[in-house]
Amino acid sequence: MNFHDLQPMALGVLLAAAAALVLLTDLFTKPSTKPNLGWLTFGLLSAVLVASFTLDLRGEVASHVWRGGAWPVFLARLFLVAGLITVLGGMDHIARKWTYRQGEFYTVLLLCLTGMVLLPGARDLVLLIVCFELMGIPLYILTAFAKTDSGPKPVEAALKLFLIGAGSTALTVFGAALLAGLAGTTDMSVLVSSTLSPLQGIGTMLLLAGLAFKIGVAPFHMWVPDTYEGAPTPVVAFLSVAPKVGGFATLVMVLWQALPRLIHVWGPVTLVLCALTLTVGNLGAIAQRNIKRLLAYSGVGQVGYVLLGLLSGREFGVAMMLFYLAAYVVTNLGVFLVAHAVAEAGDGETISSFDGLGRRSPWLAMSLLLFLLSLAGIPFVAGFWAKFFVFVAAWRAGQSEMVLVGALFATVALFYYLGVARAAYVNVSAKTEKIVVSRALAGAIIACLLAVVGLGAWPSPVVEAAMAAARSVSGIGP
């Protein structure tokens, strides 16, 4: 096999090469002259993103084990955008806090992105799980990266993520082993034999439970608030979006491609999980006073809306799920980076830290407000179209009750989102000095802001790309 045979997987190969280059650059740079490796990583990620538009990424690799096309390319671009914004928003913090560990941080991040980019194209169950773990294991390291800076919380956050992650991996692998053993193959296109058996149902439930842990579906969400609170904010920003995109890509491939004939098994269970996730996420956020814990529960609630698109099935439902994820990536990254900017100014991570933000930094307060409105689904920013399209997909699929439940909890979410906005614009703070934001962090926030406003004003290009990606996934629909 030569490089031409691997061309459909070129983005993953390029990311692995970028990780090696960053590590070698760090290794052969004198500690006294250690540069900001964030800019090198940012440049490499930008080059890979450009390559996604210029290279021919169609075709299959190794006898249908991995398949390129519009589906993996759309998701790869989402991962790369998340990585770019994370690197840009966190590079000054990383260079200052972890000057001599920058190379390790960016190498691990790039390896995590490698697993993410390869994940959507996997058509073999073994490769799918390997890619999923290549995405997940580096996250344990990144979560604990501040282990010597902030007391025991980062270690506790990473330990909880690791233990839950290891348990969920065990469930996933056991479920996959049952399905593959019954089918006699790991090829996802023929995973369910012509004769259905109870063991296939058990394997499906184990697989679904393992993946539900990974993306924070209630009641498998117990790790989310503690991990978000303890991990470094730039890491949490990335953790809150990119792995969820990878998790939902996996669910589409497993449920709609490999196991559509078992929809009578996983369909009702997923519907219950969707309703429970919306309830727990939105009600749990109301009582939070730490901004990262509030956004953690908010993220659980947002997962419920994405599940609506997944349950809708067929091309339109999956496409609207992809658009929702695209809007969520830029919105949630933006609100976490604003919280990071406030915390960097020494104001802490409680909601009261945002008191008087409208006077101290009007542009940060405006950005925060727009991000919160997008998360709440208020017209006309990206989040409005995301929720609207998902509701339309669910309604078309006959899920009218779930649409009403989703609309109800969207109203509940508005309460706690506007509570943060009220702190920024109504509450008075004893601090009056301006908040100084580094250029890189300001650039990342502005990029998110432009994306949120741009998708709100003109969602069509991303919707069309999402529809093309959904069409390229064969077998969607019951």
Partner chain sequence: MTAILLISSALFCAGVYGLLSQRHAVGVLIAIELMINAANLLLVGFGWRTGGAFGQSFALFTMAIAVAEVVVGLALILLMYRSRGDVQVDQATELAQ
Second form
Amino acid sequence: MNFHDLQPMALGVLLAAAAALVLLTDLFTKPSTKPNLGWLTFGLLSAVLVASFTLDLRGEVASHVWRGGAWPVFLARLFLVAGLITVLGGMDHIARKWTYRQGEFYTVLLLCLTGMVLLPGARDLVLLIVCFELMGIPLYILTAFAKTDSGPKPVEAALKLFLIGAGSTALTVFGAALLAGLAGTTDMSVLVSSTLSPLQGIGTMLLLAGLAFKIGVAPFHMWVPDTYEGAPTPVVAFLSVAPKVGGFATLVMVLWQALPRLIHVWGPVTLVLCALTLTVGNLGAIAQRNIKRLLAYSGVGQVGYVLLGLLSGREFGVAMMLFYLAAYVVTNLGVFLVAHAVAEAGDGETISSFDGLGRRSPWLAMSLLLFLLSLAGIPFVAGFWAKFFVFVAAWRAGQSEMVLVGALFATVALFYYLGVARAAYVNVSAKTEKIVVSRALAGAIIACLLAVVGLGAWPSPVVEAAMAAARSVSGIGP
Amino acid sequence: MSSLEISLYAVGSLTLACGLLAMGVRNLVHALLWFGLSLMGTAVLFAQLGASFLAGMQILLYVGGVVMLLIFGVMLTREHEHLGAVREVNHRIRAAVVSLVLFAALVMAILHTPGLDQAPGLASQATAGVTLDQLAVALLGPYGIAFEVLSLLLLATMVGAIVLARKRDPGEPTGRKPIGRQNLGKQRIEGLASPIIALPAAAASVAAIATVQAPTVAVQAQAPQTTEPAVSEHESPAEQPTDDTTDAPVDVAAAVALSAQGDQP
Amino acid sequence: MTAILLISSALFCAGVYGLLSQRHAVGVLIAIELMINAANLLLVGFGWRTGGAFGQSFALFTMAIAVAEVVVGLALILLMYRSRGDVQVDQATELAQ
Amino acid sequence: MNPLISAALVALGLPAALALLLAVVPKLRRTGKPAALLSILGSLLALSAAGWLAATWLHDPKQVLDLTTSWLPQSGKSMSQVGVHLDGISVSMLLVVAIVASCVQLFSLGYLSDEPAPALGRYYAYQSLFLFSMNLLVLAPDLMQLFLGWELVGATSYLLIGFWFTRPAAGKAALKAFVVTKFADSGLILALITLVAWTGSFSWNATLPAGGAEWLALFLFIAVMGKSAQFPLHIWLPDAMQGPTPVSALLHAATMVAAGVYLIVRADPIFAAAPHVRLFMTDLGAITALFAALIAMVQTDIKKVLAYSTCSQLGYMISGLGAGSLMGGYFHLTTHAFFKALLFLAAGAVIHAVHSNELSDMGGLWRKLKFTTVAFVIGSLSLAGLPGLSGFYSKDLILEAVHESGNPLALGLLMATAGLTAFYMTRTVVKAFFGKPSHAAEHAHGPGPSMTIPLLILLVPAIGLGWLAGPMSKLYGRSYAFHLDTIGMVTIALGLGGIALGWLIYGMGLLQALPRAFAPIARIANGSTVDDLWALSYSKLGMGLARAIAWFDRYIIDGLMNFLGWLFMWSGQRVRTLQTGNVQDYLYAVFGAAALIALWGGWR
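Mind sharing the form predicted in complex with the partner chain? What's above is the form predicted on its own.
Starting with the chain above, the whole complex follows.
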């Protein structure tokens, strides 16, 4: 194995090198210049993103263990965009609150991104699980990064995430052990080549349960509201998008690529989980007063739609799922960053803290409105196409009942999304001063805004890219 | 039933009994000891199945590392004084129901899966076991990439554990009052910084031990596996002392400063 | 092989029981370790049955992952102790509803 | 480029440019009057473009012009087209929208003269946005662009209903309108989904799988029910009257609510292949027509009377379209747009004069507001279907069509509605303009020229459009010549009877009038029995029924929606309480679910 053999997974290698560089730089940086670490990370991430366009990332690594191509590249770009926006939006918060441990923050974040970027190419169960853990363990750390600075809540949030996450890891590993053991190999392309047996069914289910935790499928979502509420907002913004993308990528690879023959086992279960997720997410959000909890439940609801895309079949459904994820990443990051901006101004995290935002900071309020509309799936912002395409895919796959259920809950979702918008535009607040938003955070919000509006006006390029990615993943395997 | 099976059942039920006791006793330190015994039982099972290297690793890593760490954890959080390690009865019944449902599902599936005891490899290779060389080739062959990624995982764990466990960040001014409900025990907690830093060392030992095999493999497989993997592979062992040396003294200094402060009022 | 499967399933379920009934954070960690240990036993058993190195290799990776989780978990438990003064997982209910 | 296309682009682009300008230049918007004049100028230019187009098409009705660019290309072929599509149907609608919008914008200048300048600027920005959205909808070459316009129109409606957002009722009404119409819009989204899933494009001329047209038509009709306020999704429309009156005239009477009807006209190829849905439309339209007319009888708010009357007339249109008469439904849309806009604007002038919506605050206004009275009365007569006025011809067309479709039930309901319509409009006219003036009416002041000119303009089509039914029919690709037959005569009789009855009861006072009118019968039937019986049957049965239906509407239909809202809220609370905060309960859920699905996995 030499360096050229690793070319297809160059993005992961570059990210790992970036993590090492940030860690080393941190060692030799005086506290006063530490805030530059954020910009260093931002620059490195941008460079990797550029590299994803310039390098040739096709081909295989180490005899089928890792495979490049359109699929991992599409997902890698999603992860990188999520990372870039998180770093940009959280930079000032991180520099102010955690001045002396920024280096570690960015190192761990970059390592997490490394795991994510390597995940979609994995064609071996062991590599898949290790990458999945490389994505997961840094998230526990990042969630707890506020430590005891502001009371016990962040620690509790991280502990809940960790305990359920570690339990899910045990489930995943046990399920994977059953599957790999019965097949006699860890190569995912031949995981179910022998005759089907009940143990394989159980293995699939345990694996599914372990993975479902990461994406917050009900009833594995229980940690979501608590962790979102307690953890620092920039981390939550990242946590609410990137691991979900990773989790769904893993599900596609496990369910559609490795275990398509067991669809009679996981298909109905996923369908039920999808319906349950839509119900719990959308109903749970209605009664919330804390904006982060509301967004947590709304995120659970959104997962239901992504799951619908995943269920809807190989190429088209997976492509539409990818588009949904792309729209979801920019939208959800945007809405969390607006909430972050409001909270940073000392207005708290309740929905009533948005009161009068329309008059205090019209641009912030307008961004919030557009993000909410996108989440609600109102034309013509990114979220509309996302829902629309997923529904089309589901209809084509014969899931018309789920389309009706999804449409019903999309209407229910209006209640709570508009509740927030109403606070911003209709409710009156005693406060009149403008909310000061730092330049980096404003830049991140504007980037999300442009993406949401741009995807709404012209979704075609991303749709085409998602189709190409889905084609490249479904062309492999049995 | 063969003699191997009988002995497997015997050791297995001992292991299981220890595991159940670990989950059931009220004293946490006792639970840890039962847990250690259960892990040893697993090691014996490994050895019976021809995985002697793994049995050794099991003793080294789990019994020597994890159990000791957990005992540290119990001691340092001073919770061994509380004996109520398990929850109320109704919670235990609830837990038992869930685990029994899962067990029932598993047993049912095991009994309905044909051909478990007659696999092609069972007769020929099984008795011989997998040699260390074979394992090493696998670890750096098909699992080479996973191995590299694992080293990144350990690096992340190490950095994260250090940054979470240390009381004060290096370079941070010491004027701030610590936030925490239990100020009484804080001097004692200071001591935790170093064991927590030591933990990753234990974790990294997996990587280290496997790395020992690397030269053998390189020779045996005669593959040019030299240049690149070294970058990330040696990252973790290389990084670790650096972090140790920079963080630990500062931490100790901070701890001293803090305890001095804490003593004054 | 049936023996190994039964033993490891029972161990796994013992871990599940512990996970749901232990109230001490370290106890919960023990339970998780027990579950992963059961998975390891399964892997070694399957490796023995098939005769490849995949079982033991997989088990080694799993061990490393388990250790990494213990490390992070202990750091979190320590933080919890610092912020709350106890490590009873069922007492940490500041974030609810 | 074809000059006709350029004219269409002017009608489409100018309002958009103005809305954008007013949105991004706050300074201009806050000046109020200049912003208003700019917006009015824009609408007048759009009107002249539309007028020229209409004149061209009247000359050559068969012409079809397209300027489109492909949007959402997918896998080599194009899923959707955006641009302008000009044919007789779109051009005539364009003209209707332009005339009504210009009149309303002009009228608003006087009506909202008391508003602060920034609010006025905001209002006109919304107005320009509305004109753009409506034109976008009208000129749509396929369902996707129509949907775009449809949603934008809805959003503008939301903004305009909530224009006085400091009033809590306005905010609530806006939210209600949004949620109800969004609920119905999921029908349109479903239609889009099925259309693209079946045919791969959004064109309404595509060939559908067997049975597909019925589903598609059903989904489209659900959306129409919301937008065009059909029972039971009509509940948002009366509440929407919280907006300024000219807005009600433009959006909630003349144009936006008619968008649903326009959608059915546009998607005619789909509906033509869906006989079951069309039958349903005929019946539901007739039910809505009667239901709303009954409720209109007991309303005390002049705008609510007109709002329910709008529901009722939309029911006519839907019923006509369901009966297969594209001409009838579409022509009634056109005439209704003018006379209802006239009625609303006249009502606006009245409200402006007495500062109240309540009929009880009016009375005897004809002395003060002579021109407004004439306009309102002519509008009412047109609505009541008096022969010679435009409403008569279109309504007659619909009734003929329903008759021919062999649906006696719907025909009966619609005929009854015709009588009721005349009755409640007479009631309104008498209560508002005749009789004893109230205190507020004593001090009423007449409207200024910016309010009378629009009324004058709208009077012309409200009176005379009926005579143009022949040429108009060519625009729709149909042919038509008026002839009076039994249905028409019965309708006339019913209308006149309704007017007479209303005049007897409200104009002269029932208790004095009836004994005299029925005197011979009364003498035979022993004194005052008939009188009492009539009074009883009227007050207890007739009005009682109307009140009961109004109550049903308010508490059951509306209440059902509120109940649904409550149900979701309640279950939301239940989901919330599941979240105990104890991580072990969470683990229990996770592992419980895992055990259950493992059981399933092993069993399969």
